[in-house]
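Presented as structure tokens, the chain that follows is alone, the form predicted alone.
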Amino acid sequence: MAIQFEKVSFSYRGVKDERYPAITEIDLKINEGDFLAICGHTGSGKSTLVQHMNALLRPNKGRVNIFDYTLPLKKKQKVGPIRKKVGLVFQFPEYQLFEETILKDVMFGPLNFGLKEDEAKEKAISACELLEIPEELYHQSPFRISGGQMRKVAIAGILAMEPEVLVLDEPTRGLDPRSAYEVMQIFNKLHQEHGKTIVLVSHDMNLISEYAKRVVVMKKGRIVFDGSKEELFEAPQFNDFSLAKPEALKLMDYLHENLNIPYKYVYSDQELLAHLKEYVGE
């Protein structure tokens, strides 16, 4: 078990000490090797939930078990070991860039966790190579590259710390389609080839249907669905969740209704194309 929420509630404090509930009575288990997506409308509690996963927030009630640690932490416990195990990629992680060069920025995390400079450099270069950041950029300023490259540098800084769990809060927001595809392919490769546990927060149902294996739906601070993506999209009550269908399923609906093509649940453009080829006998 990587992360487990047990009856976790959290409220934000207002200016006059009012409490504004964000998540309520959350029970959730995230297993090692999961590719879990969390979705729901704005204000449903998604970001609050995932900020508990690396101790940015700590529960008002209940507890969160993160590997060998439990929130709320005891007085003398530090959050560093948790954040080494669980790396959080914010919606715009490039806003966290601050060093003189790209390489120094990617090295910062490993150095902060106590690695020697040579070891930190080795891990930083490995992360940059994984994200296909050209070597000729290593000694350039991270503020003189494209937005897509800045996003990759910020993500490399988190990967260099070698977390066991990657929590991705809207990781493709603001990226052009090509950059978004490249970034998601990297996360998918980390999951499939390196066994990384991935938690994806997104409003993009196309991303969720293509990459996630399990989906959690949140509404008004509570979990209203937890199951496989097939169980979600094929559920008779899917419309009750007020979620958009992924484009592949929308197109499948159209082809079935208007061209009488046999219906099949498909979760990506590639699956839809394969179904159409099979139908026409190619």
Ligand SMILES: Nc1ncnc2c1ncn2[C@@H]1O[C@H](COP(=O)(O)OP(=O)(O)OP(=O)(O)O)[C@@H](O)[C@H]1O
The other form holds:
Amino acid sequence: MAIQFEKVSFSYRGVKDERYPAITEIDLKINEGDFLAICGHTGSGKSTLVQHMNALLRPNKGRVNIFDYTLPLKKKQKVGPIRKKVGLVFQFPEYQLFEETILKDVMFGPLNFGLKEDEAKEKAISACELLEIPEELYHQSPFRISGGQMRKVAIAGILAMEPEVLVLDEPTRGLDPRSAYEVMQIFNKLHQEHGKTIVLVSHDMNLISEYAKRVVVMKKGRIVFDGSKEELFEAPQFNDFSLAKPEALKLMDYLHENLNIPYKYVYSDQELLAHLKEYVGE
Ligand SMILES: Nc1ncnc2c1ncn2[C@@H]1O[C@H](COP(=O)(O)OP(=O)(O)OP(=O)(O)O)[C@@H](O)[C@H]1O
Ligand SMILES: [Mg+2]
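Output block for the form predicted together with the ligand, input the form predicted alone:
Full assembly next; the chain just shown is listed first.
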């Protein structure tokens, strides 16, 4: 097991010490090799939940087991080893950038974990190459590039640490469709070819249906669904979750209702196309 939540609650503290509950009694197990998506309305607690996964937030109640560590940590226990195992790409990660140059920014994590300068540089360069950040940008300021490029730099900074679990909070929000596609392809490759465990927070049901294996739906700080992607979209109570249907399924509905094409649950354009080809007998 990579990460396990046991009855975890967390509330934010207001200026007068009042409490605002954000997640309540969360039980969740994430296995190594999972591709888990977390969705739900804005304010339902997704970001709060995932920030517990690398000890950025600590539970007020309950425990989070992260590999061999348990939150809340004991006194004197350091968070470094947890962050090395679980890399978190924030919602709007471009706010995390701070170094003078892009390469230095991406090197920060590996250096912080004790790698020598040249080793850190090597890891940073391979992460930049993976994200196709052009070499001529390496020595530029991360504040003088576009928002999409900044996002890629921030993601490279996390990948350079080679975490086993990648937690991605809305990684494609605000990216143009091509960059969003490229970034998702990279995460998918890390999952498929390098066995990384992926936790993806997203509002985008197309992304979720195409890439995730398992989906958790949150509502008002609680988990209201946890199951396979197929179980979610094929569940009779799907409409109760107020989630959008993925485009491929919407199109399938239309083709079934208007052209009598036999219904099949499809989760990507490719799957829909394969189904249509089979139907027309190609
Ligand atoms: N720093 C904070 N201080 C006080 N309350 C907060 C803080 N951050 C979030 N909250 C509250 O906690 C609850 C959960 O917020 P959270 O950011 O986890 O939701 P979310 O599901 O990630 O939303 P979104 O889809 O908009 O990113 C919300 O009611 C929010 O207003
Ligand atoms: Mg959020």
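Think of the rigid core as the biggest set of C-alphas that the two forms share within 1.5 Å after superposition. Numbering follows the first chain given and starts at 1. Just so we're clear, the structure is a prediction, and the values are computed from it rather than from any experiment.
- Taking 2 Å as the criterion, Arg144 counts as shifted between these two forms: its C-alpha moves by at least this amount when the rigid core is aligned.
- Once both forms are fitted on their core, the CA shift for Ile82 between these two forms remains under 2 Å.
- Annotation: Cα of Pro134 displaced by at least 2 Å between these two forms, core superposition.
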